[in-house]
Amino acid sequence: MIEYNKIYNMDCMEGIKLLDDKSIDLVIIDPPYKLDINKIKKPNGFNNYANDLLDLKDGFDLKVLDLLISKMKKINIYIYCSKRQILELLEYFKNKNCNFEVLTWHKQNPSPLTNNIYLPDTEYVIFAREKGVKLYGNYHTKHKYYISGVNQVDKKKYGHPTIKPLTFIEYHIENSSKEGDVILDCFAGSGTTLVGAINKNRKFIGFEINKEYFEIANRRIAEAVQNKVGEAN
């Protein structure tokens, strides 16, 4: 039985099937990106970065979205993606009669991968919601873009190559859910979305197939809960 406020070390497809239908208020996911690795030349000093890209080049099966839709009360989802995935995701949600936005994360200090391409300084987020799903938040949380560094500190601290900014994730949570709602991240990685849910007084469920990242996420969750208790005292 899947419980709230826990992360599970399991494949997302299997984990999602265990959820009750119409039980999730909001989904935030950072699935594998679809990348054209052949156009990326490894620059000196950035071999590790390029190797990380190689692990993410194939994207993810859109059948995951079919499963997620059956578990959400109404379609309400943020999906981090590469440029090559934007069209297929927009087409998918257009066929579901959803409203959508394309949000962006702009990096101030991107890696210098410039071999016949623009700098990799922008990542994309597809936000789709079914008609009738309300958008909350305020002037400060509802910008369609977020600007920051590339999270080198968090990458080193938590050992995850594609960690996302906690503040931006928290904006998604504030804009698209209410306190006490259930947030799902089935590609939980190092647990950024789950920490954001704790900070914003939401329930959460996470799935992460990688044992190392699962353990890192558990530590981050414990730290976030402890900090929350400290603030209350």
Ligand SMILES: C[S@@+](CC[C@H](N)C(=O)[O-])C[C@H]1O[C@@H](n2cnc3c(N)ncnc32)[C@H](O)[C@@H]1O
Second form
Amino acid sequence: MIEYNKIYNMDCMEGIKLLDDKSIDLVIIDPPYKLDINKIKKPNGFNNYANDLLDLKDGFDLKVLDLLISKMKKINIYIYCSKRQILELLEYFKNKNCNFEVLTWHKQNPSPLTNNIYLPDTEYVIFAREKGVKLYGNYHTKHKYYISGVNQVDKKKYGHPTIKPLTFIEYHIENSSKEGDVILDCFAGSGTTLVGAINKNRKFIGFEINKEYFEIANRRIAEAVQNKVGEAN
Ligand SMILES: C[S@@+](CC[C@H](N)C(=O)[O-])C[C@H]1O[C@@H](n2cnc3c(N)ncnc32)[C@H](O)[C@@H]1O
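In place of the form predicted alone, the structure of the form predicted together with the named molecule is requested.
Up next: the whole complex, starting with the chain shown before.
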């Protein structure tokens, strides 16, 4: 029995099956990217960085999306991805008659790899929604781009090599859900989506397969709940 406001240390292919059908309002996921890991520069402080990324190089099985769709009230999903995954994801959601946007996260200080390639300064987010799914938010939250540094501080602080910017994720939450809605992140990593849900008064469910990242996410969740209680007093 899966409870709200918890993260579970398990393979999401098993976890998603335990959810009730049509119980999720919004999905935000940042699954393994298709990456060429030889071109990635190791950030300071990450000795096993290439190893950490090995499991990220092949992308993820689109069967996860089939499972997720059965659990969403209506298709309403943000998927962080690499440029290699954009085509297959757009094709997938076109076949489901969804509207879509390609949002981008731009990093101001990427590693200086200039040899015959563009700078690695952009990550992509596919947003897909079924007809009838509303977009909320405001002028401030609805830009299609978000600009920040490369997140070295968060990477070091929370010990996850591919942590995403909390503010951008909070914009997705504000734009695509209401207070009290249920948000699922089944590749939770250090728990950024789950912290965003707490900050924005939404319910959440998380799955993370790696024990170390699961524990990091649990610590961040406890910290975010504590901050909320502090704000209320
Ligand atoms: C790109 S990271 C997510 C980072 C996260 N957005 C953050 O800000 O910290 C992807 C995560 O998915 C986890 N993962 C990979 N396969 C999984 C699976 N089958 N089930 C659950 N988690 C999985 C990895 O361990 C990794 O932490």
